[in-house]
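Shown here is one chain on its own, the form predicted alone, set out as structure tokens.
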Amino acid sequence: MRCILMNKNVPVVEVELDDDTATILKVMKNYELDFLPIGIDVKTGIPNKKELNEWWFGRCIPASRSGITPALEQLGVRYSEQLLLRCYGLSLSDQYWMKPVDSELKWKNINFFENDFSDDVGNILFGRPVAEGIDLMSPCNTSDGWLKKKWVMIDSKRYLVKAGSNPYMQEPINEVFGTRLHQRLGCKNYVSYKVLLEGDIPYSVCENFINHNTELVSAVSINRSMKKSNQFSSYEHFLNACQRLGIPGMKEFVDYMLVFDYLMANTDRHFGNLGAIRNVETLEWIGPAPVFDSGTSLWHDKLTRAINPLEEMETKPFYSNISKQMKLVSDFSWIPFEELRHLEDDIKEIFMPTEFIDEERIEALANAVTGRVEELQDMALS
């Protein structure tokens, strides 16, 4: 089939699609390459085809979401790609779609942002069982990562649900005690938490920070936007495209990040989770999106007795050794160090014990956060 890539009501390029793979096999037209994707290379008036499919599956289900096999068995698909098409491409994190090109449909008569989608996907791949008649229009099938997720409204409002992983179903709450933690350290750009509990199972609940004239632009694709040199590192190549790209502030987002994500004791903060805000309709640069996605944290999967605030964890995005990483960071005179001094009882306010979560483990989360926040100011001091 044949498809116009849009970027909500601009033509960029027409395209030839698979009709069972949703493979983009040709690049038939141009229209406004302005309005590509950040990071697809474009050569005597060619975009790349093959970026330009990396970028297309990067909106879809990734194979490891817990529970996906069983899901799209209900969902009557083969593989998550093919749900790209059951909604057009549409997503709730940017404007971009495929237009059939025989088709009159109009982006402010079927976007998630102005419409309502069915919530048939999300209850699906949650595991619950839905009626015949599924309907597969749903921004749910445009979202990645590994956890369980789903987008719901909630009084005309976007909020995503988020689950956590076994033994300890903490990620959810690792969520609320980061927004807490933002509080305390007088960050203003960052996306505010809640639980919600479904029985005694936990889920973590966000507004879409995301509206109808914005985009959120990932790290992959500002680290594609331009060739990387051997001369600099990965943190020195992000930064250039940043400044390259125009966008504000990131050097000083960078640094807030990493002293946020030291404290949480985050594995997971990748180029994926990572990222900056663009407006759609003039392409002009916003800045940083704002921390979110921080749930894997806290020692979220050790258990209770390996608990240990001095641990030298891998890390990511830029060095997988943590005193590496911490060495980027070029101020530490900014961190309100009284507002961290009674941390451990944010914890053993947030965390509750659930089956789940023992008061051995709250405690040990308590004191672990406290050794953290200590070697935080030996390294401001250092």
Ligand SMILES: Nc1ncnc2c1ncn2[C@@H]1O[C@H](COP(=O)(O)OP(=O)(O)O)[C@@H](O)[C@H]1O
Given for the second form:
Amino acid sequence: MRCILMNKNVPVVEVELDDDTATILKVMKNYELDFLPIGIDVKTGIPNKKELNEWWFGRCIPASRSGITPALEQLGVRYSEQLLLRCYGLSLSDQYWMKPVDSELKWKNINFFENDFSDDVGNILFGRPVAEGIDLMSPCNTSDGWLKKKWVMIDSKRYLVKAGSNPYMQEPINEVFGTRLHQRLGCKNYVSYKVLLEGDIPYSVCENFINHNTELVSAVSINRSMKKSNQFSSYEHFLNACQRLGIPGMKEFVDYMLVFDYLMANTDRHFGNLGAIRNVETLEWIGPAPVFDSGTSLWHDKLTRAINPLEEMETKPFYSNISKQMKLVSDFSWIPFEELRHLEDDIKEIFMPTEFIDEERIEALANAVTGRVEELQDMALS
Ligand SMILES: Nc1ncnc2c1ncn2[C@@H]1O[C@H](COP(=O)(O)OP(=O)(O)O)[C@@H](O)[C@H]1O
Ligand SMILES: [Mg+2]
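Follow the form predicted alone with the form predicted together with the named molecule, if you could.
Below, the chain from earlier opens the complete complex, with every other chain and molecule after it.
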């Protein structure tokens, strides 16, 4: 099948796709290469096909997504790549799409920012039964990450609803605590999460921080935009790539993020969980994306008795060693420690006892977070 990869209304390249697997077989024609996704190399005027495929398949639901096998069966496809073209590859995190060459489709009539979308895929991904005649036109086909999630529309706004994981279902509540921590730290650039309870099961809900004029570019793509030389650490390489692209404010943002993640004991800040926002019309960089996806934290998968603030846990994205990673923080002077004095009360207010989390665990989390604040204070003084 022949399609034009579009960035909103701008044609980027024409490609030949395999009808069954949606693989990009060949780049047939160039249009506006400046509008290519970030991180795709162009040599002698030809975009790298392997990188294009990596980017394209990076849009589909990962095989590791919780509950994906029965969901795909119900959706009537063998693998999630086959869902991509059912929604023209459209997403709610950027404006790329595949337009069949013989179609008259217009972005304004099909994008998910301004048009309704079906709840069918989202419901099926959540294990809910859906009547016959499933409508596959949904941004849930192009959502990343392993936790169960779906996009929903409430009063014409787009929200991402995300589940937690067994046994404590802690991630959604962690996101709410993270939101409070951002407020305490005086952060201006964060995603605000709330909890939605279905029975006793918590889900986190956050509004889309991308709009019809912008795109989220992950740090994975930013890193790929420049060849890494061995003389640079991954931290230096990332900041160099941001500088070369012209993304403002990343160093200060990373300083903040490392401190926030330290307090949260976040173990999952991989390069897909941070990024930058670009205007897709002007290709101007707006700045770092707000801090999002901070739920894999607060000892969410540890037994209560193993919750220990001083634990040398593995960290991401720059170093797996927490002490090494925290040495990257160039300035601690901005941290309002006064505001962090009562985080244990915030924990006790936000983590209500449920069938998944008991009082003993909440007490352990409150103590552990207090321990982290003390450790951070020591770091700031040393
Ligand atoms: N509020 C949001 N607005 C726009 N895109 C988002 C938002 N939250 C997440 N995303 C996109 O969805 C992807 C998956 O969400 P994430 O919260 O990282 O889930 P997971 O915990 O499964 O990794 C992110 O990598 C990002 O591309
Ligand atoms: Mg994520």
